[in-house]
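Starting off, we have a lone chain in the form predicted alone, written out as structure tokens.
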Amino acid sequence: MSDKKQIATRFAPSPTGFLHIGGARTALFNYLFAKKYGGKFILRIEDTDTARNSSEASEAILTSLRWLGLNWDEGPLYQSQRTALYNRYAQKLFNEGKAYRCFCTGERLEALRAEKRADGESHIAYDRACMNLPAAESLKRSESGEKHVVRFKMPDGGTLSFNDMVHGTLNFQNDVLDDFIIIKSDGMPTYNFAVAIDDYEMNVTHVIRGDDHISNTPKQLAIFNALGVEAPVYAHVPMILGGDKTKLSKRHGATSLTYYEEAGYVKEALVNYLALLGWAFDDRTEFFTMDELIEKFSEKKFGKTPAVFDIKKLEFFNQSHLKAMPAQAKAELLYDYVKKYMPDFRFDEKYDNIDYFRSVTDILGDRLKLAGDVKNYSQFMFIDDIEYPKDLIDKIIKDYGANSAARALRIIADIIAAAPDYTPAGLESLLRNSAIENLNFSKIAFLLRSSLAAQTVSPGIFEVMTILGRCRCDNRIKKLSAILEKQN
């Protein structure tokens, strides 16, 4: 890199819909290139697309970013309040001949196109019927309110070439190329044009991006040449495919980074799925903090072929954040979650606050891929009068019988309530050697796993007894046993 200039990256989404994966890949890409290198990381809202775009989506942007932890340094910068800087630039061009007004209607351009299309021409251009008029008629009709746009004058003949840190040196013919618009007729600057001139007026070094843009690029270079002033140093990265090796689009699933912070992802797993669909370390490590992969990150790494996103590995990714995490961190985490996205989360208020969820959270173990998945394993902890599922009674009775199975959880409830060591290493203990009702042990830990959670599935039933307390273990057993009697 450089000494002579800081390092400057960007990221600059349109304010059209929610952050998406491929976009918040293309951030997190600028964000590590730019704090590897000691530079800074740009935020830029390109709205000038006044038809398409929302407050709600330009927010929920902000949002998703400071959510994934990629604090930028300057911005947010929008597009739309810098009109004045992109007309005074189209000005300048206008003046030096690189650039000119064109008052060709939609109608005369659609005709034209057709009439190339009927001659079996593949490339379709402007004619250039505007490139000459007289200065003077030019200004005339522009002043008298004339419909125009202002055109950019690609020269003739030529290569456009650059150094493309994923793809090596690409080119690209000027004669191939349009004379695109830059300024449409509602006064407001084209994508290519308003891009060129802030990465230039931003002092933007490095442009990391998905290479559905390597199109875009010969016409920015355009610019800049025309401006003579120095491009950016490009990196076009491979696009994320989905499953089915098409682009990740709605059909593979959410894509929106919303959904994967309502799903409860945890934002350091999927800042480090994100970091490996397009870059690698090594053939062999996985696992990176935020701080790692800054350290390691490096544009000799990019990947040439399509990374393809998949969701199991992604849940493989959360899982595995969450097993690593700091016993108290996680609890806050889980407490605030479930507070923050599940309403039907039910607490009795007596056990509605963080040292008993953390009690409960620390023996869930390694079962939780979802923050989501802390009501399936640990709803029943949280509420004294639990109801018992008829699909689960009716699956007591045909396995058990109803008075069999009623008898057996008396005799629990009888030892639990008599129960010297009441630690988890002392009830299994004393209901491994307990004679029940002819049952071995593997049911009898059915039965109360059935009674104490009111479903088949929960963390350690020991370590939930000593949770529960002695007094709402036996109520719970109790309920369902006379409840398998009212069956009878």
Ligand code: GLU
Contents of the next structure:
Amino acid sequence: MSDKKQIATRFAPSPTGFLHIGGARTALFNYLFAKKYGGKFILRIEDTDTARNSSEASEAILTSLRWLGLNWDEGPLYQSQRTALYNRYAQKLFNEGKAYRCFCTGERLEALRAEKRADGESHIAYDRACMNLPAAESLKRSESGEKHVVRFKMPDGGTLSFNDMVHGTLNFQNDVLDDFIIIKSDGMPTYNFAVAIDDYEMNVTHVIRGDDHISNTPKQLAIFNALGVEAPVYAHVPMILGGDKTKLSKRHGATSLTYYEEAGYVKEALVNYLALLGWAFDDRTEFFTMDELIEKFSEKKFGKTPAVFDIKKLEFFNQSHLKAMPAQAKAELLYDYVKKYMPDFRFDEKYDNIDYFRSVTDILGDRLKLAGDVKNYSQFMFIDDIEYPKDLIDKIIKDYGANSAARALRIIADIIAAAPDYTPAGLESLLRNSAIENLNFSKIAFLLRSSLAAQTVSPGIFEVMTILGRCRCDNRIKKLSAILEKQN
Ligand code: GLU
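Could I have the structure of this protein in the form predicted in complex with the named molecule, to go alongside the form predicted alone above?
Time for the whole complex; same chain goes first.
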């Protein structure tokens, strides 16, 4: 960066609901850019639209940002608490003849629009009826309490240009922009005005946001010009699309970060995947930790075409990041997850502790796609009182015969009871080399798994045995054997 100023970026959500995928991606890009260049990341809540904004939504956004690890260096700053500042700047522009009070009523403006439409005008700008009101009259009407807004006086002619980090140079004719409102009749600033004032006041050097904001940028530039200050550098990144190539929305499935957290996606996977929606390091490397992203992030690698959100790909990243996590951190994450989001995950008290939980998660390997998958693979190791489902019993009877399966299980129990080497390798070799009712090894393993897990999926069954211990294994094998005997 040639810029001498300290780099500062900001994330400026309007709190209308949960943080969504697109917002999280914008926040992440701004965060990465700031961190990459040793700058600061500011959080600004754009809550001046009192009808649509709520403090619950602000809180939810903050919570999701914290969850993702996008910690801000400054803020949260709330625009709703800064109205005096915006009004001061509006007054300054007014004093300099760059803004004026407009007393036109909604009805007048509507009639004006209708008239212009009828004349076939496509560009319907305000007709500046109030621009030249004598100063004394304007002041008198305002002081008498007449409802009015403040409009920005758009310079006549000329072009507004900026060099976008994604799109290159973009030019806009001043004449196509009308005298837009900067202060509404309730004294609140409009979005374009507050954004410009805040970006200036907060010394924001770079703005990375969705390209749906491109059309707002000239208005913000016009404000910077009127104030005689430098505008930030912009990067308008393409929108994120759903599978049908339309803008990602609820129609495509869940878009809120809260949903993904609750569904068992880990923040490392979301951060990694979101970073790739509109940015790439090269055409091969896809797995990144946050630190790697900070190191490798570059504004030169923003994509120009919209990225498509693919839940399968996110799931793949989730599996990869769960796999890559250090064992203790993974155990703690999964333990916290089941405690928070899986009220139906059962623990007998003696198995409800992080050390035992870790011994179980250590044998799961890379089986987990989502955090909650831990339940399917391991619930049976946390309770003593397991039930054998009827369809499992039926399958065993069908494939082995009840008597034969019961006998085989008894033999297995005896072999295990006498096992000299109670380790996964020792147990496996012992059972591989034992003759049990003429059953091949996979049939033996199936019976063993059914008896220990009461289901057909589990982590490596010999590892499961070391976690359950001899006594619990013995009980379970004999229990299933007895159930099968009774089927006759
Ligand atoms: N508050 C705006 C939004 O949520 C973003 C403003 C900006 O980035 O300039 O869309």
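Residue numbers count along the first chain shown, from 1. These numbers come from a predicted model, not from an experiment.
(message) Where the C-alphas stop fitting one rigid part and start fitting the other between the two forms, you find the hinge. Which of 311, 141, 280, 87 is it?
(response) In this comparison, the hinge residue comes out as 311.
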